[in-house]
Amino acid sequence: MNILAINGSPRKKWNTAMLLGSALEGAAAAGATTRLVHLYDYDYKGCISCFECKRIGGKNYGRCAVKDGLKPLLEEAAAADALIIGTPVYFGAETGETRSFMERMLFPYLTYTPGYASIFPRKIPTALIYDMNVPEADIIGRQYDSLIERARGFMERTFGACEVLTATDTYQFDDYSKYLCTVWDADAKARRRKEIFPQDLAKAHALGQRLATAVV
């Protein structure tokens, strides 16, 4: 079984990447082959609305027709036995690269038919990992729950199943004194990094194990 994790953060060694790495460790412990890729390494744009993926009888029906740096990753994602997408929340949404990737990956499989049925040829387990600077209590007030549920719904509709993991009130900087961020309590952030984030990593590890064992 092959599990692909996609890091939608520009930071390759921070919260999102760490959570994805832990998920892949869990998957590997369950016997999966794993790979972590970083979207910011790729040169691409979002969907260009050419609709070639929906042209009946067209050579690109059911797949993105754009030939750019993302094409090999889209092909790899289509061949994977399970997918994990991780992203921080920026300005109340996924990062731009994550959103563009999801447009390019998901849209070709969703048809303009009643119920927007998927033509992805298999059912595979998937997961979304969201990490954010705000506390868990703010998720609903900021409507992040709607953001996450919308993305989860598209993943589930396309691939058949999608689990969500959220990590909240995350640690942004190694040294808060270097940045103008007086809205945050730096000591409280550091304590949470030490006490709570390891629990988030453990949850990610367990998520990876579940995905690996769900693959048939």
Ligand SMILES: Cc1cc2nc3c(=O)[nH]c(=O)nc-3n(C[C@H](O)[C@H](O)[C@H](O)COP(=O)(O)O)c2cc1C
Contents of the next structure:
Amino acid sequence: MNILAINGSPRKKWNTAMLLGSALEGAAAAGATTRLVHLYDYDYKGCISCFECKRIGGKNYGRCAVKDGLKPLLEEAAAADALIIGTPVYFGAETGETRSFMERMLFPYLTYTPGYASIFPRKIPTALIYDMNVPEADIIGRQYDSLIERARGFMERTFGACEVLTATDTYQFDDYSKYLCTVWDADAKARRRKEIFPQDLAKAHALGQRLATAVV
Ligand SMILES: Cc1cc2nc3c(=O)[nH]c(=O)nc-3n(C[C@H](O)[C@H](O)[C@H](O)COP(=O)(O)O)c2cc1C
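Could you please show the structure of the form predicted together with the named molecule, as a counterpart to the form predicted alone just displayed?
Expanding to the full complex; the earlier chain stays at the top.
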């Protein structure tokens, strides 16, 4: 059982990567083989709207025809038994690289037929992890809930059940005194990092375990 985690943050060791790492530890504890990849290691762009994935009888029907650095990762994702995508919230959305990746991964499977049926040949469990600076109470106020639900819906339609984990009020710098940042209380951020983030990591661990258990 192979579980692939995809880090949509440019930072390879920070919040998103840590949450994904913890999810994979949970999955490994449940017997999965795991791999963490970082989208910023890949050279690619978003969907170029060539529609080759939808050309009737075309040699690339149902898969992305673009031959760039993302091709091997798209193939790896298609072969995985479960997928976890993690992204920080940037300007109220996924990072650009995460969105571009999702366009390339999802569009070939979703058909322009009534109900936009998926032609992905299996059902696999998936998860989305979003982490962000704002406190949990702001998720609804800033309408991040609709953003997240939209992405979750596309994942679910394409692959099957998709669960979401959010981590809020994250620790953003190694030393808050070095950066101009007067909107956040550095002590409160440090406290939260120590007391709450471990709970977020534990939730990610449990998520990974659930995902591995859900693989049939
Ligand atoms: C360019 C940029 C834009 C950001 N925009 C938002 C935002 O709109 N809302 C938010 O809550 N956090 C925002 N953040 C903060 C990150 O989402 C947050 O620090 C996240 O945990 C970083 O993940 P990482 O540690 O894995 O890189 C932004 C950070 C950057 C660098």
